[in-house]
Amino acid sequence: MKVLGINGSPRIGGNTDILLDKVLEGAKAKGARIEKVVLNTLKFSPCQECQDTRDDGTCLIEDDMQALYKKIEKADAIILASPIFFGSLSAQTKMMIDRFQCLWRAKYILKKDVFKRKKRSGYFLSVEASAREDFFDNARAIVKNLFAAIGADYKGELFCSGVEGKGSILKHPDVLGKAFELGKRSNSHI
């Protein structure tokens, strides 16, 4: 069993960072393969939305992202993490989930399924600042459309809200408990 883990934050060591790496200790603990990709150290450009696109569901851009493809491709279970920046998603993790219209359009308009293989599952964890939850179902229902896309079976989130500065989230206890329980349940969610 192999868990992908990817962080959308640009702060190491914050808030989203720390609750990934507890989901992903607790898939460690039930034996699962981990491996944790944090999008801010990536090399790669938005969705150029290119004119002539490639009918296999690959994208034309050269870059880091295609590492991450093959990533996500051989994974039995995402982890998806982002902060709450404006209502919404990062940048970063908007911006990796825009690279998969390639893969969006292959799969819905010419009806190919590009990663051919079993089900992922996917899962979804969040932190913000404010009480809003709104903003975590603005986030959610973007996250939904890429688990879609990519195969995967949402099967579970975490949100946490009122965690504002670096490193508060160690504050709840009771979230890193979930987190960690989240972490094992997604090494057994196919």
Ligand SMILES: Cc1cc2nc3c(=O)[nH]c(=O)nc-3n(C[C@H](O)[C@H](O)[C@H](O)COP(=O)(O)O)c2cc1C
Given for the second form:
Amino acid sequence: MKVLGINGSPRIGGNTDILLDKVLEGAKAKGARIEKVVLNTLKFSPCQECQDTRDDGTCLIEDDMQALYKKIEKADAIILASPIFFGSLSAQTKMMIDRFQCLWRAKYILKKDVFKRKKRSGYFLSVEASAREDFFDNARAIVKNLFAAIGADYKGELFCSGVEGKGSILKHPDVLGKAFELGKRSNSHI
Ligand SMILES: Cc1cc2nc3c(=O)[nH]c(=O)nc-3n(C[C@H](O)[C@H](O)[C@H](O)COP(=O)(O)O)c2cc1C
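Same protein, different condition: the form predicted on its own was shown, now please give the form predicted in complex with this ligand.
Full complex below, order starting with the chain above.
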């Protein structure tokens, strides 16, 4: 069982990072092989809306996304984590999601399922300074679109409002406890 965490925050050791680590810790405690990718450390471009797209669902742009496509395809569970920036996902997270347009086209237009694995779970984590439920709703809607395209069942989510300073989520042990439990569940949902 392989659990892949994807951090869409630029702040290493920040609230998203801490929350994601706690989930991965829970998954590891249940015996999962875990891996974390920090989008902000990757070199990749936003979607270029290429006209000469490939019909096999793969992307033409040769950058760090190519390795990430493979990691996502091989994962049994994806934990996508993003802070709320201006009412929705961070730019890093959205930029990664847009790069799945090639796969979306193959799946929905050409009716080819590129990610052939039968089952994959998806979980979404998010944090924000305010207490705006609608911001999490915005972010969730986009993440659900991604998960549908990559064949990941939306199995769970965990949000934390009212955290702004770096690491301030550490003052919310209840949320971190839930994150650990979510991580444990992520290893048994397939
Ligand atoms: C560019 C930017 C935009 C933000 N926009 C919002 C927002 O719209 N609503 C909100 O509640 N918090 C917003 N925040 C605050 C972050 O969501 C909050 O500080 C969060 O804990 C950061 O997570 P991190 O430590 O993982 O980066 C914003 C922060 C930044 C840097």
